[in-house]
Partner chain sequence: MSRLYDTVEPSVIDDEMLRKAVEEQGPKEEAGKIAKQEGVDYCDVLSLRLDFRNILKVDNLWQFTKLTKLQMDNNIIEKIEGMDALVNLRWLDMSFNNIEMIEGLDKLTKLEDLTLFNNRITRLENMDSLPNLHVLSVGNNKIDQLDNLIYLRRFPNLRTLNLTGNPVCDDQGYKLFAVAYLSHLVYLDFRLIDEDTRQKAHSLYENKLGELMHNEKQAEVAIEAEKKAAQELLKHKDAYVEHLNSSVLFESMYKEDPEGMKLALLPGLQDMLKDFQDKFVEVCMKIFEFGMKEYEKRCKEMREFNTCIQDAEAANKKQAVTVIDAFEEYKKKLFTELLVTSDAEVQERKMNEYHEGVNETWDKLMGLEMQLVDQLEETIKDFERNMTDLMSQLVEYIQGLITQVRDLENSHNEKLLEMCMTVLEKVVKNEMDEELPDDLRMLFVDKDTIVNAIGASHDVHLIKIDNREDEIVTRSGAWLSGHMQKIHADECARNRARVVEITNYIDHLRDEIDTQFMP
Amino acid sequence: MDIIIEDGQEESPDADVEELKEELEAIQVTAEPIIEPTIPNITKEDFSEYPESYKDNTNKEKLILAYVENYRRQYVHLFRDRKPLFLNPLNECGIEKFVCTTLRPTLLSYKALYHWQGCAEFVADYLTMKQLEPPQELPMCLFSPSTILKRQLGNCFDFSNILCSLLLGAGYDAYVVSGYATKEICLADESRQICPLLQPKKEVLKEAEKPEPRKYTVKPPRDLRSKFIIKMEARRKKEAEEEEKKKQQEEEERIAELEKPPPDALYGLRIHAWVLVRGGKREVPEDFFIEPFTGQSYPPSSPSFLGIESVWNSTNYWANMQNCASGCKDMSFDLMDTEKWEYMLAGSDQTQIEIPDAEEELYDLDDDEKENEDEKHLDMPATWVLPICVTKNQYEMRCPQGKKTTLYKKAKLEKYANYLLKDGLVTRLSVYDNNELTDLKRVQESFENREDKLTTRVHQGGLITEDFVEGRPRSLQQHVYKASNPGPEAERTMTFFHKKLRVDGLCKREETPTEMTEHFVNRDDFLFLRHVLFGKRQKKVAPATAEGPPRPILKITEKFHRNDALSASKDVEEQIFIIHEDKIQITYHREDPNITASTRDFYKPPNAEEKGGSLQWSNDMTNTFQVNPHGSPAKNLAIYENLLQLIQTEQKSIQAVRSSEEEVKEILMDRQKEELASELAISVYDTERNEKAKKHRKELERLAMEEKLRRQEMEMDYLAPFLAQIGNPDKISKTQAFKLKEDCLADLKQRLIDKANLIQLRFEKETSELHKRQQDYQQKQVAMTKEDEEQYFNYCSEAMFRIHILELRLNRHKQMAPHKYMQLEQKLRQDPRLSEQRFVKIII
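The structure of the preceding chain alone is requested, in the form predicted on its own.
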């Protein structure tokens, strides 16, 4: 066909073809070199340590890989602009495995790993992070959890694989997520986050129980305040709070803007894997994410997670069909919604879709049920990985090399394994005032397994706070003192476990160089406070090593609770012993209608502290204020006896103060010795660390082995029964040795003859029985049926076989018996217990 040009000239089609070829040849395309996937260098020798499931695929696994390939092709056809799915990476041996079969739900026998917090913390601490290379590409390999736990090194997919396996074993509805995250999440950079130990704990506010309305109640007094004024005050208060909140929010936004990380060139492209825990199981109220590198939980609306490509667990695989333009904030995790998630295996429990109600489908219900019964789906193959096993030593070691350091915003957290350090330190949290971590503000140390029951020690502002658990000799619970002056007679506060542990009911002691205050609870004498005021020591010339005199006591103040068994005018509320003035002040409890309390002052005579001395009474020694003027005044005898009792009480109070000072010194001395020793408590069940139990166990094993060997020697000793007949003597005489030899040979000879006779007896018995059956056959041959004849012939064949075997055994026994006899005789000659040379030496 010719083409007509506008000017009327014809142009040949061949010329157009040539021109088109020239134009196409001018277009040059340069292809980028293809990067071959890198497979880990695993030698053939390394394959031997893996089971057969690592080196090859079963028929069912090959079938599921065919399903995976079909699923991948459909996904690529529908979503050409999205990255490929993480479906069938290579394992340790370079074999393709489906990611769902790499999960192995496991529940380990450790209490902490039954909850998601313990599982996440263990995985984050036990493994060392390895970044994806390059960060925007999926990894080519996914090793089994057992291999990763053995190497303690893995990327985000390895972390998530192990964590999801532990969570599934613990009963959580957990999934591995393949998606995109920020640079800080992918690199486990927590330098802009607050340390979890410093975050305030969420307090659950309990609603106050409303009192039940009563029919007869006293009406509250009428409120005479102006409602307008109350309303205006509430408005001003609300405006002030809003203004303060606004300023605080602006300040937080300004600080957040300053601390904002620099822009990332790969934002939205960094591939990351984490774990999704859906609500419903294990009392989980709502969905949340777990970051495997740090073990922290995040809500799905967190801006740190930018998108999701797919999720999977041990039963199925789902591809995300939702738009991730706004991250995971508006994403639905209802995996049964086929418009948002595309599953791979239709037979999974998570993919059962409810049939919508429709009138036209009701008639076809029976047909659908029949089709569903006939329809079969491919289920997930069994996992190919070895069981996840974590020994007790591995679990207790937790971190690689037993220690790990994490940097947070203005904080640094150091973790150590149990028994790694001599002082039992397990965590050290250092808090700083700046982001550069140079201005130290506070140090908090946590301890475990200490003999002195110390749990935490906090250094802050020049003060040291030590907390203890129950079990110390003097029931010390907390000790706060100055780091610059840890000795006695300095500023300190001691708190004690007072419930059922201290007889004196002491719960708190506060001390300064000049004062000491003690608080009591649940005492029989109703004492709840004792305050002591000390004076300055007098300077005396004494040796440097000699202990100085105790601090002089100036005043002791004791306060008591109300004793309902006594009247208020006789129940003491406060008694003050002014020792340097020889004065005692007593204040009684106030009675209900009165606004003041009765008081009485005593002035001690000069000889009040002399033993056996008599006190001279005078009215000038007391001063009384009585609230009730109409009440009868106390008699002089009662006042005198009260004075004597108070003098004794004063001496007891002074002794109690001195005992408290001695107790403080003893506690400080014990703490000094404990810090120098730093002994750790080891359980009797810990056979690896408990040296005493270990030695005892080894000694028992040694004794058991010796007993076993002795019994074996006894069982193998051919002379043992003959030695027992003569009483197992330590030394054997020549006569006994000859007798033992003769008896042993005679016994063997008799046993050989008995065995031959037994074989001959059986031979004769079988021959006699056969002869009888033959005679019986000759007599009844004519009347026998075919079955009887067949039974007779079978018996004859078996009997002849047995007779032949017995004949062979007897002939062989006759041949071997002399050899056995000679062997025993040779053995007896060589036995050191019966050797002739032994008796020759003894005679010489």
The other form holds:
Amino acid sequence: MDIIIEDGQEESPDADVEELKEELEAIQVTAEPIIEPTIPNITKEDFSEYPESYKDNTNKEKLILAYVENYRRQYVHLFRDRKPLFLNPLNECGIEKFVCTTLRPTLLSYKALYHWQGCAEFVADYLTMKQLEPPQELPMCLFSPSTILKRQLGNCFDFSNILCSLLLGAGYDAYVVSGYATKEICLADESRQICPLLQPKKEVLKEAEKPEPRKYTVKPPRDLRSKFIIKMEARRKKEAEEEEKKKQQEEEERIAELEKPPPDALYGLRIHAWVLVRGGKREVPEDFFIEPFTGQSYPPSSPSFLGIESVWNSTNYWANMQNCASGCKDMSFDLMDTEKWEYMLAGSDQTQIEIPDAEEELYDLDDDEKENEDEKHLDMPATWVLPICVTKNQYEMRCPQGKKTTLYKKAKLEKYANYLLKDGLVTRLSVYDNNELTDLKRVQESFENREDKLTTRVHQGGLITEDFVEGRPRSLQQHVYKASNPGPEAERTMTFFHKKLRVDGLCKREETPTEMTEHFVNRDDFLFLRHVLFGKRQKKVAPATAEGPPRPILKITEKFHRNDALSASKDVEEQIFIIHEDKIQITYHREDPNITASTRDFYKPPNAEEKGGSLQWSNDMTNTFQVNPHGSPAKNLAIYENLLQLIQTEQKSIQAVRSSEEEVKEILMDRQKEELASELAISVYDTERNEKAKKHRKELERLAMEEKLRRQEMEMDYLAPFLAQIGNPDKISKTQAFKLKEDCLADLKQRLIDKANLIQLRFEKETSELHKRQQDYQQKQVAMTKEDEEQYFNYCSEAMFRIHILELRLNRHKQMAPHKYMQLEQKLRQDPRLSEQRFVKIII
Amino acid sequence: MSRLYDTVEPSVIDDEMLRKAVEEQGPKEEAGKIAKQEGVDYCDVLSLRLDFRNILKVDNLWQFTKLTKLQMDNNIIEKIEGMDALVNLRWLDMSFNNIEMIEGLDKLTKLEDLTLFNNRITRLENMDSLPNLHVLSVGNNKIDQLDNLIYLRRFPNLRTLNLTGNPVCDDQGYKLFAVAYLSHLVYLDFRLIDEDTRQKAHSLYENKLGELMHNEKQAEVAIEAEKKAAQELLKHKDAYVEHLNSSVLFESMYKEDPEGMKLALLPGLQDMLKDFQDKFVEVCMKIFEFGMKEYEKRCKEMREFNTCIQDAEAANKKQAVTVIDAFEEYKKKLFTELLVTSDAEVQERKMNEYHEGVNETWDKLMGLEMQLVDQLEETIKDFERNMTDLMSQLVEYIQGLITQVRDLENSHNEKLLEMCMTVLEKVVKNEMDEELPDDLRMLFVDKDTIVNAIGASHDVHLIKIDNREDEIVTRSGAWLSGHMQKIHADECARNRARVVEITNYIDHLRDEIDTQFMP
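Next, give the form predicted in complex with its partner chain, keeping in mind that what was shown is the form predicted on its own.
Complete assembly follows, chain above in first position.
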């Protein structure tokens, strides 16, 4: 088939394409129907999102459902007045499923989900609760965990189901409980509860160990007071205390009465599901409940849980046979006790489950009797639900949209996902003074991943307390300041990480407008406290300027620890520089048995420090008290030298105070800048968020792609062969350009047609071959061995496959060819080498 | 060496020289003026330079007890002497003198830097009491024995050594020898010792050095063991039972007993003697063990007593300090108030208030002290009673045991007598089979002689035992009374000191307000 296409400058490309289409239409292949063995139907494609197990029951499941039905019937027969059990609800596809098979023990790869607290919190945060409708009836459906996780919406049964799956996966002895609870629990109403973050921590008060009475301990001085009076005093005190206590108690009772929830019409009828964790596994000391809506744990004796109908997990189902008249207080959770719990599957015995694999061999010895017994029991079919999976992104987002607000008693807790807010806020706890949440008392904000290492900020009573983690410049640990006056020289307290981090050993600096106290630890010069008293600034300079003169220092007090290398009477304990009086007061440490300390006061002449070393000495410059009256008084020379040294020290201390003030200012500036920028730190391992890394990676990818494209372009310059034909001229004339274009297009057309022809040729060859083989087969069919036959069938299927492929390819080629043609056309038109402007220029 | 004798008149260190030197080298300017006014005590001087003064004999330095640095170079000193008082000296320079022998440094235990450059020393010696020696400079001397360097091994801190200009340096192997034997050295003859030299020296002298070190180690171990044994013995002595854990007492009985020694040669007596010794030592061991046990008990008792006393004193001190601190606080406030007010009446009132406060403080402090004295007195009495009980228990028990010892001796004596009688009979009858030594035979002339001999032996033994007993009793008694006396004396001194302190403080308080606010 040879096709010559007339070139047409005027002819529209569409017409060309049409023509090409027609040409290709002419090439036809026909796949003949073939008598052959069945070709396997590859997949029964189903567009429903749920897998097979959701839409059907296996035989075993059917069996267990029958078993369940039997159980239910017996139960109803025996306990006519009890409510139905939650046994086989419908799933999302409307198929009955046994509740135990809806559980799927899963351990997710997040560290926090290895503990029950983490699991409970995750479930409570991740899903949005939906209350049962109506609240006193069991739901009709129980969806699979994967569906619930996708929708992030569920009722208490869905919550419990997922939570129990996670807990079982983490190795806890967990059960879903179906029962009755109070309205507050069912509606996850925590507004009458104290926020868990605010609950007072149990302080373990260690009683100071009483020293053993020693043999020679001196007797205390005789008490000369009247015993009677003391007794009467004590009695009176006690009475007053009791009175106080009584009042307090009454007050508390009154408040409790006021805060009691209004009576609930459906009390005791509200159906709820929660999780029971039994003690014994994972170092759980005793049984407790987890309420899935809030993630809180309750003891079984909690008055919020009013009764239990049944419990189950992935191994078995137990109906409760105990009386729940007094709630779950006296309930036994020994599920092996058949008096109290009616099990469903006899085979899946708890004890058997707990036997570790290692002991199994031991069991094999008396297998024979056991096996016979075992066979009688039906065991639990495999779960029908899809695996529970939570992606990292979902896990980090936690709550739907990454936000969640919970109301507690006099408190509001807002949770945000990491990186959701720009300033890194994760939780904000607002504490109010009244139940209506209008009188704000305290706001506690926690931050994560802050570049400035801020972790919490608390507003309370006009004070702001900011806590930081280690790693800041200047090692700031805590900063308390007045919200109304955050600037320098105001009231504030800064605490520092002093251990090894600060060279000057500063651990705390307290400031008021007129005072500054610095505390030090582990200094080589034994200084541990420096207290500065500032005077009022002289108002010579206009106070409006930001950098006024520094506050005048009135007094510096420095205190030192005992330096054991020196004798106590030479070791300074306290030195006070009273600067405005030109006075220095020194107090020395006390010698071991002494109770008084030596002191020495210096009255230095004014401006002594400016005159250098030529300080004139006079005897009235010092005043000494010496503890030991018999010791030789210090020489004037030594005192004089001491004074010179002290004058220097005073200068240094003033310097230190000034630099402290400077540091405060700098810290405040830094804080201000950081607050404005509020950047979040992103781990280098966080490939999703680390913008820089991401950009870098993207950039690399982009470059690689570009490089690839460029190389392709280089390789496939469609004009190159045609340009070569006319000798690669530097400039192309208009006629040449037209010629080139036509040639190029014609060449493509030819190639496309050639290709189609080629495919057709192959196809024909393949079919004829098949024909031949078929005829051959029909003739020799009788005499053929089984192997030959098989070979033939194999060949047939392969050939059919090839034919099919060729057919597909041809069709596709037909479809694609016009596009390719159009593309080239387009390209040629836009090719700079053939563009009109160039021709115009050349002509000019 | 540096100067000829007769060129300049030799001088001695006299008071004038010292005063001038101290003044010259003392503080300058204003401080110097003050120093001149009140004079400088020699005992406060820390460093002194006496160079180029033609000093022949070192003397008159005994006042400089705090001196740490002394320079006496470029004199004509011939003998190191007169420096026993300078116990704090760290730095001594006696270079360019005529010293012939190192001596007289025994008291300078803190010496770190010693320079004896350019003298006439021939041997390194007499420096055993300078363990801190860091730098030693003995260049330009007459040291000629290479082995003499081994003497310097005893200074573990010696880092710098200068020996240049000594005959010993002409020795080919001098440098390597020094490096090898003085492995702590860092600088030798003004040069840093490099690693190459060190290795070379080490490999060259490895064998000899090894032997030396082994010997040194053994000596060290022996000294250590001796020390330990001495300590142990001291402890035993404190328990009054020294040497009772061996047969020392038994042997001492026979040491001063010629008859007993002779009699010991009697046939058949050996076994009896052995038996006797065993029993004797056994009882001695009992005494020893009991004594040690009681000693531990006493120590514990004393420890407890001391801690209790300390606790009580500390608690009392704390109370007193609170009282004083409170008053100081009040005083500060009052003084500032007084400074501000100019009203004479108010001032008067405040002053009176202050004086009352002082009196009150005095009452409080003295009350506390009296209370402590009472408490301590009672406790000390208790302690004394307990200690006396303990001691009498000890003495009684030991006396009981010693009676056992005496009984043993008595029974042994009887047996011996009996045996001797039979022997005597045999001797008299001439039925003696074995030969007796002559001096022993001499005892068996008649009954009186042998009985006397045995009696004398017995007496000697009993006297020994009695002596030991007396020793224990008297020593323990003496210790107890001495110890109690000391406790009482200490307590008395403490009380005195405290009362003086309080009085001093109160006087100071009274003076203070007078000097500050009285015109």
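Numbering follows the first chain given and starts at 1. Here the rigid core means the biggest group of C-alpha atoms that line up within 1.5 Å when the two forms are laid on top of each other. Please read these numbers as outputs of a predicted model, since none were measured by experiment.
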Please say whether, between these two forms, the C-alpha of F738 moves by 2 Å or more once the core is aligned.
-> yes
After the core is overlaid between these two forms, has the C-alpha of R523 moved by 2 angstroms or more?
-> no
Yes/no, D56 Cα shift of 2 Å or more between these two forms with rigid core fixed | no
With both forms put on the same core, how far apart in Å are the CA positions of K247 between these two forms?
-> 4.0
